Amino acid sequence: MSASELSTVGVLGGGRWGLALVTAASRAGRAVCFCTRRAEQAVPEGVSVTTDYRVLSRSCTLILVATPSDVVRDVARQLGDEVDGSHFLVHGIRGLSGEGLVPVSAILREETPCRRVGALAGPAVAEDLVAGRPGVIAVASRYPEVTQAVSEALGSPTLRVYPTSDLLGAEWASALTGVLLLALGYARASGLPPALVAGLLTRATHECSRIGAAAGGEEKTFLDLPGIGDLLAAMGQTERPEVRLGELLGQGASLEDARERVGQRVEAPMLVPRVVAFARERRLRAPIIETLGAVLAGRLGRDEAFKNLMEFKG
């Protein structure tokens, strides 16, 4: 599909990363149609603003969808009273449906006519798209037709867009990444040596690979802008959700404390548990991702979280 058919990008969700698309979409310099509640959001000129699921889907060919994963299951049910095979949804969500462990791609298949659906994945944060700064960010979707479309809505000369097939892949490297950025935080604010904290890392990104390859994805996915590239970025970025509410844990936070003092939804923690006992189901080791579930949880504390990782061979 051409730049010239994609006609105006539709962006569903009006949070923050919603209205970073919008204004990636609109720096690109393609017509945007919002669709938000949030009526007092400010907005790139020329972006029209809409609460109209209708009016969405007949102004929109390509629909990114960015709500929270709790509410995607509703929101892709009302969508697919509006919208036909033709279209093309492609979701930035991170994060798993609390549903179990369901992809959030199967959700939008499963609510919606729509067979042609994606995913965003990868290092660029919503204030990086918002402030026109420098970045790249993945797209996965299994037809080559979507992942074009992205790259023509989405890049500019600030926003480099890379393709990738491995949908399943790259939605459970986004997802654990998250959960890895939960633990970089901790170990942050725990004082550990950078040498320690990069050995926990690249260990529990082994973890998450051999998790993610017996969900269906790729292991090398987790190699790549999806997992370890955003994980790299974060480990320059202070303020991402996850590894604020990371460093308050590790400050001694209760996890309600932390989740409001945070003050934006976070994935990872509901996330834990359900991926802990996928991996023990499967008989796959995760000595990391185990302790960081048993400090949520609030079975150990620092020290002997870290004493036990200590003592962890392989």
Contents of the next structure:
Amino acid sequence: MSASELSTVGVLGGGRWGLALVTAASRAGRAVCFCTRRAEQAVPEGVSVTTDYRVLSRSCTLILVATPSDVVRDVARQLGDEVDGSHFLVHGIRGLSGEGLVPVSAILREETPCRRVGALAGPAVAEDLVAGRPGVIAVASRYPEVTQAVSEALGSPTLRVYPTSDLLGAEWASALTGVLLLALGYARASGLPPALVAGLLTRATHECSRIGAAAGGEEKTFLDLPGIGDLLAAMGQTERPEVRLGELLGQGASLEDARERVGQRVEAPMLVPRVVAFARERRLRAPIIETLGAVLAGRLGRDEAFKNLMEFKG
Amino acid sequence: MGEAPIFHFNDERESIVTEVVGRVTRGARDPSMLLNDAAYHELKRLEQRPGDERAEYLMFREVARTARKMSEEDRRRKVEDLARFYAQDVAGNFNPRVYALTSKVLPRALAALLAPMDVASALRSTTLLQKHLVTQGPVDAIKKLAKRGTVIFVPTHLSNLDSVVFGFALEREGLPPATYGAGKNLFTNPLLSYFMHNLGAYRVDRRIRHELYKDVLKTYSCVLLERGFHSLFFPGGTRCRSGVVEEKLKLGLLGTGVEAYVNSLRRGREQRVFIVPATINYLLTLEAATLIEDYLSEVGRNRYIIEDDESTQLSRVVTLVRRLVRSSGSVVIRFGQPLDPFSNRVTEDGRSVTPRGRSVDPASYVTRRGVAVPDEARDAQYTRELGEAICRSYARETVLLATHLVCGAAFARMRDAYPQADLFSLLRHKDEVFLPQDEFVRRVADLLELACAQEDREALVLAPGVRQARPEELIAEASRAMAEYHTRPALSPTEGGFMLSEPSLLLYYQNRLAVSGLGFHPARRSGP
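The structure above corresponds to the form predicted alone; please give the structure of the form predicted together with its partner chain next.
To see the whole picture, the full complex is given below, headed by that same chain.
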């Protein structure tokens, strides 16, 4: 398809991430239709703004969904009335929903007629995209034409887009890396030496990849951008909400208190007990994540937790 | 709407073959590779049976010798020759007179086969088979869909009797006949061959593995679908060895569904394609003993064609069928919800509907700005998801009969007796475990209760009468049925209970419970 044929890129959701995707697509030279409830937002030139899903779906084939995870099902259900089998839906939402740990792409498939779905999965963060700092981002879909469309929509001299076909793996890796970021913050605030933090996180990445494989993803995706890539990025970033929340917990704050101070919605603490249950059911070894779960639930103090891990036999 | 298109198959046969040959030839990206690949595989195959098929052997030796030196044009011509050679071999035959005759006499003929001692009364009772074969599911909706587009039936596959039984069920329910690919080896069995040959079956030689042959087969299937011939695929690929309901499918032929649909849109004449999953459920499986043995033997993993199983022995077929007619409802065919090639449910008026109940235009999945676009990678993915949807349907529509539940209870007793044993050592304990009647009854009752709960959640189906039956009755029916058919009894009645005599047969029948989690799963090596 030649550049002149490229259609308008749709972005749904007016939060930080939505605005970042609008900016990236605009920088890539694409026309953008931005569907947001916040009409007062400043947007790059040439971006059309709407609140109407019908306008969005009529003007775009590719729609990037960037709503908060807790409303994605409702949003998708309403969007489902307007889209048909021709639309590509790609979300940038970290998280696995409910007790069943349902990936967001599965919610999009349940709630809309769309089959061609995908996910963005790190490590670029919203601030970098907005500022136009060079970065990379992974996009996952089982449909090559979807990853191709996202490459064309977001790729620019300052943003490189890496495709993968392992959608499920990318979504699990992205969600579980959120858990590791929490652990990173916690370990740091507890004053553990960097080599020990690295050791724990590396072993925890193995645990995550086993869990992700049991869920139907590929282990190698955890060693790629959606997993290790995102984790390494967070090492140098101070403002990742998951890391911040972990730090506050490590300093002794209660979960409610820490949440309030972070201000943003962080899925990871809710995810941990469900991931622990998932691993137990399938008899997967995950001592580090289990320990983190016990700490979050208040069953284990910090010192005991590290003692347990250092003396763990298995 | 007149008759199903298959009634005019013979008029179209030549034009179908020509179309297949043309498409395969035009679509050949690398004729040289196709020729060498074909020659290599064919020579290897034919060398094993010198004497037979001598002319074929010489033909392929000539191809192997000359392919390299040919001009590009000659190579393409050679591909065309070979494609025609295979297409002629594959193309079936449909004889309307035989069909009409068969549908009139089939119940009687089968009945006569079942009860040869009393031919006269069997012939009077055309309803005999009616009672033994139960058909369930949205038959009326499927009938309506068959008038709107092409229906692809995709049943589970346990036995060589499947195509005969399924064909009979279609006929009895007033559904149009379906064409299907049957293994060439089956055409050597006079009984099965008789039914298949004139009922539209096309021949698939599974010994031939090269690309050109696969292209011809897929193209043949695709052309039939585009022309509206209802088809029957066994997407498991081969008879299921273990008895576990299929959890993974072969997608090659299934993929011709979406391909045919896209082609029809590109020609500007939409030919809808509807996929109908179905389960075929037997109280007793004709080839159970051979199949489970094959599953368990290490060599069996790669064995694709069994030349010498029970279905080639007329006496075994007769014994089985005689046994089956003693229990009513001993074969249950259950149709699932029809789907479009994009895994959407289809209503009886042909609308594709999403899980939230919205209508969606199926063409939207393959068109860009109003034009249908071919895309192999996309369609392969649609087909993969369709395969997953079909497997979910299989799990929901699996019908459990007495043998499955009773063997499930007995096999659970085996596992309790040797909790540390792996599957293979467990199966060696023949005639060692005794199951007292009262414990057997309790175990069957417990299992039945769990199965009823799953049926209430629509996760599976119990055969007619099973839900109401007392556990004692289920045990009696299953043990009697197995004893009368299988040469080695699975359960031997002993004072006060049963000796568990043949654990591998218990495993085979209980495997029908594996996917629902009610029984041991042999591939995952885990169970309740």
